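In structure tokens, the next block holds one chain alone, the form predicted on its own.
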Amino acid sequence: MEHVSFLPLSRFAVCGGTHGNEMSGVYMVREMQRQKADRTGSVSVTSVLSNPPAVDACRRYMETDLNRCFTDALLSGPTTDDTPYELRRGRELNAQLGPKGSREAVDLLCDIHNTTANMAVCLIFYSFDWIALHIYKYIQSKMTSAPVRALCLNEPPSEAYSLESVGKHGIAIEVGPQPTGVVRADIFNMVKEAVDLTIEWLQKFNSGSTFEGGEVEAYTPVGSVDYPRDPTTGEITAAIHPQLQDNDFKVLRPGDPVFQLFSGETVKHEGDDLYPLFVNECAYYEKKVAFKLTKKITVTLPSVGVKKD
């Protein structure tokens, strides 16, 4: 593939607390603000606590999921007395860090999340963003404390719904397992290392380094699976099977157990070989998602570097 050049990436935003009970990002942002870490070499760093009321209440959100508020339609809609807090806050963040899709938007926005699923470090981004993919490749090559994987979402920019889509380039860092409302040192350290390596990559990029192309593995979503439910009450009638629990990113083949009914029977996977993510994620019970299904892909990257004058 040909070489691709980009303008310098000098404005970097780090956000945490988009979900107020995911504590690694909350404490990462607070520590950055305490240290007044607003510049590292060629990189200007903005740290933002995304949803302060939810952080104070140690809740995922107050009225609606802030991390679903960043589509073009939601950002451009009218604000009234009935507009949920998170949607109003989303528009504030878009004005501060964007506007989304504009020249004024920050060059790279990193939003930190935790999952209760056993996903280690998973970088999430939209489509095939060469900058995000190269940062993923770099972090994966440098980080030895945990596996590093990537999830590429399929939505076009106008339909991209999460906070990182506000930046010119965006990455969500999803790290777990960590219970909601809890901070674990090992998980926090993974987050800090990923953020530090991202800043290191940006500095090298801005200084004129060329990052060679190559192949990386990533995952793309193909659907999600709900828990078995009582057809009358809607209550779940099973839990994730012990053989699937904590086995995110491990191939799921036809006939493999996925649920254990409370009455004792086993429900097995039907269909193609696929890879489960967000297995038994606490926050997804309300979304009627027991786990997401993905397929593994190989992406060929071009080399990238900064545009010369």
Given for the second form:
There are 2 protein chains.
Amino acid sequence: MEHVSFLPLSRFAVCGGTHGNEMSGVYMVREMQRQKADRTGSVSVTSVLSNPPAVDACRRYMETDLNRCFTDALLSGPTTDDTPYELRRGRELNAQLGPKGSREAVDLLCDIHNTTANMAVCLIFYSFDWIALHIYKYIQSKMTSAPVRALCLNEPPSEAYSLESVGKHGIAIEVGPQPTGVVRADIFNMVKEAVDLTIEWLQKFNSGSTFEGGEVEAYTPVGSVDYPRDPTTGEITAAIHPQLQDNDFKVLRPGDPVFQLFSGETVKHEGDDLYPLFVNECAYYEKKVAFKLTKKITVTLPSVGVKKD
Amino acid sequence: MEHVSFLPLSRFAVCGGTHGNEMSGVYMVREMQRQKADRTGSVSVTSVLSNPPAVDACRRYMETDLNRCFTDALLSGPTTDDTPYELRRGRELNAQLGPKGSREAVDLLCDIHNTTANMAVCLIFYSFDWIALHIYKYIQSKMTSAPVRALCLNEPPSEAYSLESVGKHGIAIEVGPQPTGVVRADIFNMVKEAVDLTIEWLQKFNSGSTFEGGEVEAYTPVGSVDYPRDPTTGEITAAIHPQLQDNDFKVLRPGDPVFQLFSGETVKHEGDDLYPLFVNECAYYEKKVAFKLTKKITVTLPSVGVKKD
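With the form predicted on its own in hand, show me what the form predicted in complex with a further copy of the same chain looks like.
Below: every chain and molecule of the assembly, starting with the one above.
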């Protein structure tokens, strides 16, 4: 089995409020700042409220989705009077925590998100980041309060659009179900446990522990499904079917119900056996996504450890 | 036992989208309009989308809370260029469905709301409206998919601030838990069943059925509790405790946990045995209400029937 070694991972950033109405990250970051939690052993911790105006307004964003602003092209474009707030803020965050792809970037960036979907703890990262995958494996083995799963995205680094891509390694922690604008203790506790376990892993890594390789399961996107709509008005004419609602990560087979029309009829799944994610996520109505479809994959990890000089 | 008779109740209005991000009412009203459901037997049905700009923006309101605009004082004030949108819209709705307190007002107005709290079906009305209470008793006896409860408010008619007070009789149908901006089939189905049973009751009433009196349970407000806050910044420093979260209508006794501070400690209930409602309702963060406290009451109803001439 392969072994891969990395330089110490001493600079860790935790971001919240990237979407201003996803409250776990907002309150997690504020609590870390209140407790001045800026170092744990070998790890320096920076906590950042990503989008303060959107947090104040309790909105996902002010002008454009901040978590789509971190591609190389968007980060390097010109700033003018017409540049949306979030694009300007994205460049600030890149200067503070990156620059993306540089030696100066933080070693690990965790960005905290919530979903209205019943996804429990879902770690999202760009494949195949061995550090992110090992932290996922560690959290999954330690956490008992909720299932822990991983979604691997396939964009190349330059096309990676989300905040965590600014770090040398990056993980989005997506936790739900939680309504926007609301903080639930059970969901907050999951987020806190995931962050604490990440810091614990970084400490062990930096102090010379070797993390054995092995196989982990993950999901990878293959498409998405929009709501049925009125052909004239474009208005949604159905809700997610009760048999699909809250059943993220459970296999969807051809013929399984997916929508209940407001007039009463059922719409069924057509196509392959696939795994639905982000089922009835609030913010995806505007993106015309009722749920995402993924396939399950198995990833074989090398063992990892700190580079010895 | 007393008997009270009323003129026929032939004009029924259903409103949704009074809060633009509470989606059950929005989709219920749109579906009724799509199906041109404007009469059922003896009952004419008017369906109204109350706050279209807020629905389009998927926000609770644009300038001020529409559902606080229906006191006599606010309805009769002058309209100027500075009058907030919702106050102007409130006066339009009062002209269309009222005027409040007049012979021209619709006989029954049902306004559909959602809450992020686990309140199942909660009918809200001003005490003591025998028609509203009888419809509550009927829905409670027929509905099997969810518990049905009632909240009786105590404002006199002139001070009644919410849209349903425009009708001769009025009921707010509050259903949850549902995140704002999301429509869940299970919650939609509860709303539809409650509206269908209301129409069924009106039909029976108009065709001469007598509804026997008896006792019903209801809740009535005694106060509210705010979140713990940082004395300097005013920021919330706790979430509803997991033992209280989702436990609306379950008695809260002195010493029961009510908040979990983000730093980990527990805050306990002090005071009388009371019933919490609207626990962790999204829209009440800005109103500084973590939950409302109510007491349980028993109301003795007269029998009711249509007035024979």
